[in-house]
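Consider the single chain below, provided in C-alpha cells and representing the form predicted alone.
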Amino acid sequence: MIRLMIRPTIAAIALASTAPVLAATHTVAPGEDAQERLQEALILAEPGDEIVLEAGRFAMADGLSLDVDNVTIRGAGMHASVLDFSQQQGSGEGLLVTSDGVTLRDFAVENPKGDGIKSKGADDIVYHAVRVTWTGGPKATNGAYGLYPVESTNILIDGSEVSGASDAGIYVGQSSRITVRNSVATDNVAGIEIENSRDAIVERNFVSRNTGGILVFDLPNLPVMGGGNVLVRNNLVAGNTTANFAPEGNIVASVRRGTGIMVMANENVWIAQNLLYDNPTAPIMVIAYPLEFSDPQYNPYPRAVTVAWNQVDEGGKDPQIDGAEQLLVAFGGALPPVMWDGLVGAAGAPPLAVHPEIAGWTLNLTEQGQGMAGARPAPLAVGAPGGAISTEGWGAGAELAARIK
C-alpha cells in the first residue's frame, strides 16, 4: 500500500522538474527610483519574459541596458510611456540591447543624450511602435542615431516615430534582411539609412523635413562590407529642406539640403513607386563614394541602381550645388529629378537604369573624387528598367511580424 503511495509521488516530482517554467511579466511604474527599478527588472529577466512599463514619464538618470535573449518591453503606447533621458549623466545611448529574439513596443525615449535605442549583435529584433525624440528640435548637440540596430541579421522596425537625430533617424548598418516600414522620420540629417547591409525592404514610410530623405550608402573600413540587394518603394519623401545640422566630420555632413533618395556606392538597388515632392537639390541621386579611401576591398562606385517608376515633380528647383544658378537657367528652371555623377567603374557600363518617363542629368565626372569643379552637365542618357527582380530572401521574416499581430 505505501508502495502505491510513493510511485505517483515520485513521478509527479519528476513531470514537476522537466515542465516550462511560465514566463513572468515585470510591471515598472514610474515615480521614485524608477531607474533603478527599471535596470533592476531588465536584469533578473528570463527568456520569455515581458517587462510592462505603465503610463507615465520615467525619469531616466543614465543609460539603461538589455543582455537577456527573448524579452519583451511594452508600454502602454509611444507617446503613454515616455523614458525621458533629459538628465541623463552619461553620454551613451538610451537603452542598449545585446541580446536575441527582443521585442521592442509601446514606447518612447526622449533627449538621450548618445543614441536612442541601439542594438548590437542582436538577431531576430523587432521595433514596433517605438519612438525617440529630442524634443529641442534638430541641434548638433542630439544623438547621432534613433533606432540604431547593427551588426545584427533579421530586424523588423515597424511604426515607429524618429526626430531630431544629428546623423540618422533610423539607421541599419552591417546587417542583412531588413524590413522598415510603416514609420515616421523628419527633422533628422538623415531620414531612413541603410548602410552596408544586404537584402533590406524600405517601405510605406513617410520621410520629411530632414536635410535628406532615406540614403542607401556603402562605406569602407567598416568591419562589414558590400551593401546590396535594396528595395526602396512605396515611401512618400517630402519636403526634405532642413539645413544640414550634423557635427562636422560625420559622413552625413556632406549630404546636401533637399536631397530625396539617394544612393552611394551600393549595389542591385531598386527605388520604385515612391512618392518624391519638394526635395529641391534632387528627388533621386545615384553617386559614387567621393572621398579618399585605403580599403583595398572597397568598391566605390554603385552598381545595378534601378530607378523604376516613382510618381516625382519637376526636380531640383533649388539646388545645394555649386553653380547652381547657372546650371538652373540651362535646364529650364529646375534639375531633372534624377542626378548621376556620372562615374563608371570596372564593369564600364553606366550603373544605373530609369523609367524613361523620369528624366534626369549628369555631372560627367571622370574621376572618383573629382567634386563639382570637373563637373560638364548634359542630359542623362541611360537605359530603361529591365524585368521585375525577385525578392526571396529580402526582409524581415515573417515571424518577427507576428510577434505584433
Second form
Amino acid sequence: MIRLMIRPTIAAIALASTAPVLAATHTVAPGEDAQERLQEALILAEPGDEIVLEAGRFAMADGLSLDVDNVTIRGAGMHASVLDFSQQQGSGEGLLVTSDGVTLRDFAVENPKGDGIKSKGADDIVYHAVRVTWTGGPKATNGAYGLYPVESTNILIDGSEVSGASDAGIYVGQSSRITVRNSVATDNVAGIEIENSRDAIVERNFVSRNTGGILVFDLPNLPVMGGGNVLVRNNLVAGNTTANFAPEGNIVASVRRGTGIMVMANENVWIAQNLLYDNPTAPIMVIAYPLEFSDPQYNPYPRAVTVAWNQVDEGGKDPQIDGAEQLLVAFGGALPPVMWDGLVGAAGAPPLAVHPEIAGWTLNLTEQGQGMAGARPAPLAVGAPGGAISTEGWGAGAELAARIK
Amino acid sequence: MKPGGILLAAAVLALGGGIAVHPKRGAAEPVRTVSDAAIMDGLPRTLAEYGFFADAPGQLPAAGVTPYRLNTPLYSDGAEKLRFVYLPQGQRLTADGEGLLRFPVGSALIKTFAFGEGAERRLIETRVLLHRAGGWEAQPYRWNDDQTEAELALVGGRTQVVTPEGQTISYRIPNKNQCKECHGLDGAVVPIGPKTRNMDARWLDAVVGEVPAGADTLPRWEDRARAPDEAAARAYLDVNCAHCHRPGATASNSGLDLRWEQRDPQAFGVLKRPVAAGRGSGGHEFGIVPGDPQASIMVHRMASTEPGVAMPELGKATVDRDGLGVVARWIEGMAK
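Complement to the form predicted alone: the form predicted in complex with the partner chain:
Below: every chain and molecule of the assembly, starting with the one above.
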C-alpha cells in the first residue's frame, strides 16, 4: 500500500526537477514583521531567485539564514538597505548562509550581537558592496567577524566595508580559492584575515585604523590546516594604530597595535606592491606560531614567504614590543620595516626573501614558543626574492566576478 | 527531571507494550490513521493533516506512533518534551551499534514542546522530522492559543513562556533553516536524538526487537548525582552540543568535538584554544582548564544568555543550571 502512495510522489519530483526554472524576484520592504517576511522569503526562495531589500532600516530581532542554492540577496545600496540587529535576541550571527552559489550585494548589517554575515560550507559565493558596521566603534563587546566565509571553496569579496569587529573585519577561514579586493576594513582588531586557507588573493583594499592590517595565519587543531599560496598586493595598509580590543583568549588578542601585514605559519606567501604607512610596531611581520601546541599534523613555521617591492615608510617608530626603548635606540629611532622572529624550522634556511631596498630585523629566536625573552635582535640578512611565481588557480574564479559586472 | 518526565517514561513502557509497531504483535494492531502521503510530500499546513495523534491536544498518539524518551535529554529552556516515532505499516527500526537508529523511508519523528504542569500545561510547538524519499525534512508547527491545532511555522517565531523556574522568557520557535543548523550533518538533515546509547534498553527490546551493544549507556539525567561526573558531563555535552560540535556539522570549523565517543581530551576542549569565539572567550584562553571551571570558556558560554556569547546558540534563552553544574563539577574534578 505504501508503495502505491510513494510512486506518484517520486514521479512528481522527477517531473519538477526537469522543468525549466523560472527565477522569481521577491521584494521585501522594511516595517512591521520585516524579520518574519524576510526570513520567509529566504526559506521559500527557489534556486535562481532574487530577494530584493527595499531601501530603509529593517529591525531584526533574530538572526537570518539562507539555505537555498543560487539565490541573490540584493539591497538598494550599502547605505540604503540596512538590516539593524541592535535588538537581536538570538543566533550567533546576523545572516547565516549555508547554500552554494549565493550572491550578497548592496545592503548593510549593523550591530549584530555575534558575527555579521557568516557563510559556512557555502561554495561559489559573492559578497559585493555589502557593509557590516558596529556603529559604536571599536569595542570588546562587538561581534567577532564582519564578513565570515568558512569551510568554503571559491569566494569573492568585492567592494565591501567592515568596521568595528572585535576579531577580524573580513575573515576567511578553512577555505580555498579566495579573492578579497576593493574593500575597506577599518576600526577592527584585524582588518583582513586569511586563516588556514589556500589559494587566496588579497588586493586593492584600504586597511586602516585596525590593530593589525592584513593577517595571514595558520593555526593548529583545526579540521583544515596547511594555509598557503597567498598573494597580498596593491593594498593601502595605513595607520593601523588602534589599541587591541579583542577579548583575551583569541589569537588576534596577541596582535600588537601597529602591525601592517603579518604572516604566521604559512607557506608560499607573496607580499608585493603594497603601500605601508604608519604601522608603528611592524609594517611587515613574519613569524612562527608562538604558542605551545600538540598537533602532530601542524607546521608552525612560515615557509617561502616573499616580501617583494612594497612602498614602506621607515618602519616601527613606536613598537608595542618588550624593550622597545632600547630597540629604538639600537636601530636608530625606528625598527626596520620587516620583522622576522628568526625561526627557520625544518628547512634550516630562512623562510623569507626580502627586496634589497627594504630593511629588516630579526629576533633571532632559536626555538618555537620561546617568546621575547629569548630574543637577540639583529639586522635582517636574508636573500632577495627570486623570479616571479605562478598564481595559476589562486583567487576566486572569473565566473564570480562576472556575476557582479 | 520533573515528575512529568517520569510519568512519561512509565507511559512509554506501557505504550511500548501495547501500541508499538512490532512484527510479533502485528495481528493485534488497531486501525491506522496516520497519513503516509503527508509524511512523504508537500508542506502540510497543520499538524492534524499528518494524523499522528488520536488526541493531539492531549498528546495521545495514534496507532503506529510510539512514544520514547532519552536517558539524557537536550535542554530547551526547561520545556517538557513529548517524543514520538512513527513507522509505516510493515516497516521496522533497525539498530547498528550505539549510534542513531535506522529509520525506514516514510518514518517520522515528532517532538512536542510544552510548558506548565497538569491542567496548566500549554503546548508551544511540535517539530516533525519526516524521512522522505530524498532524505529527512524538518517542519516546525506552532500551537494556537486555544490549543486546538498547530500550524506550520516555517519562519518560527517568538512567544512568551514561563519556565519551570518561574522565569518569563521570550521563547524562540526555530525556523526551518534553524532546524537544519542543529540537524545538519555533511549537508543533509538527520535525526540527532534517538541514539541507542541514549535510549532505554527495555524500549529498544520492545520496539526494535534487539538491544545492540553499547545501547542504554548514557546515564539517566534524573540519576546524574549518582553517575560518575565524567559520564554525566560527557553525556550532557554529547546530547546538548555534539550535533553541532563534531566533524561535518555546523560548528565543525571550531575543531571542538563533543561527541561521547571522542577520546582525545584536546578535541573535547581540554587546553584547546578557541578559534572563532570572539567575545565568547570571556577573556579565557582554553575551552576547558582542568580543575578550573571558572577559567574555562565552555562554562563561561554555557552560563551566558547573551547572543554572540551564549552556547548553544539556538534554542536557549535561559541557563541550564543543572547542566552547567554537571559540566562544572566534571571540570573541577579534573587533574590539573
